[in-house]
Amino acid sequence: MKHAQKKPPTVLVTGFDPFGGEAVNPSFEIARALDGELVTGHRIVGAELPTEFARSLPALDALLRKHRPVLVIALGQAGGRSGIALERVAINLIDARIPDNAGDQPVDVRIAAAGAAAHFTTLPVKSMLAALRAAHIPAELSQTAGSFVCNQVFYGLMHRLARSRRRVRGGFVHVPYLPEQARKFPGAASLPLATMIAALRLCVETALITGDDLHYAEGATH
């Protein structure tokens, strides 16, 4: 009698539909390029957020009832950011400068009535910027996520994760324009589909294979 083979454990990368009068978001794109690839014997699926601020964070409850992974990382677009962008900290605030993709600009509403003011980011984002920066790809560390739906979705996730009883790694990456948006905007930053793809990879191998993050002061010399 065969044995049924078992599942590789999974990581969910989500990325968002196009909002704000765009016809594409590269955070989709990558999570989609993603979906079903391998790494360090992990399976990666890919999948799509709503741009709503009443329904993202019910489709990110059911995709992880759904796929119980082991590691999350949400992606999201930020035009105007120069390169990729490790999110290290979701504050409890909604402040919707632009209405989302339903109409609705929340304005000074809190994303949990009682829950923490913040949430950190528990994946390595230090070690990940050092293998993106080795890979000769742009990234940065960033302290905001912004008060749009990318942060609502970045403090639910660690949200839910803090209360947990499994160990589950999550955070949050923003990624700039596509050229082809960035056309639109003079002087605009932007990074091609690939590079983007190969970053996200790269970020998903070492939060894997990464125990304690590393610790140095950025912009610090060694």
Contents of the next structure:
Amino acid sequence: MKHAQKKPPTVLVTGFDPFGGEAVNPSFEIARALDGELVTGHRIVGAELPTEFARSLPALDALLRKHRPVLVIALGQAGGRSGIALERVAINLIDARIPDNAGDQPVDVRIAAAGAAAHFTTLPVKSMLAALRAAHIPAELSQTAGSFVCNQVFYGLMHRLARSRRRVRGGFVHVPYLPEQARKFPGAASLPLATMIAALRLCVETALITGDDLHYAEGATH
Ligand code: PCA
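Could the form predicted together with ligand PCA be given as well, to go with the form predicted on its own?
Time for the whole complex; same chain goes first.
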């Protein structure tokens, strides 16, 4: 008799579609590259979220329901960052500097009307930072994910995970421009796609194998 193969637990990695006139978004290129990979016994599902206030959280909800991940890392592009930025805190506020991909530009709006002012990441960000630095990948902690669609998804994710009965770790990582994007902005930092893919693989692995996060003093840059 054949036994049914037990499916490995899932890690959800999301990225966004291009926005703000860009032709590419490195966050989704990373998620796409990692889709299907097996990392320490877990299967990565890489998926795309729309850079739209109205549709991003319903899309995230559908992914959470479908895949029931044990770990979620949402990614977004943050042009101007010089390395992988591990976000520490999501705020309950939208204040869009530019229109989203549907032309929406909400200002001074709450993400969850009765929600907490902020949620902390539950990723072991200091362990992840140490692992990235050990691999010579530029990385930093960040104290703000901004107030655009990325922060909305980060806050919405943490709000959902905090209310879920399952103990699921999650958080948000911003990534810099790709070299071809940075060329248009003299002096802008960038990282090659291969470096960013390796960085996120390491982040997933570290989050899976770390219990309590490390504690060491580390100032965040943003
Ligand atoms: N970055 C934007 C939204 C989509 C993305 O990749 C942000 O930082 O809010």
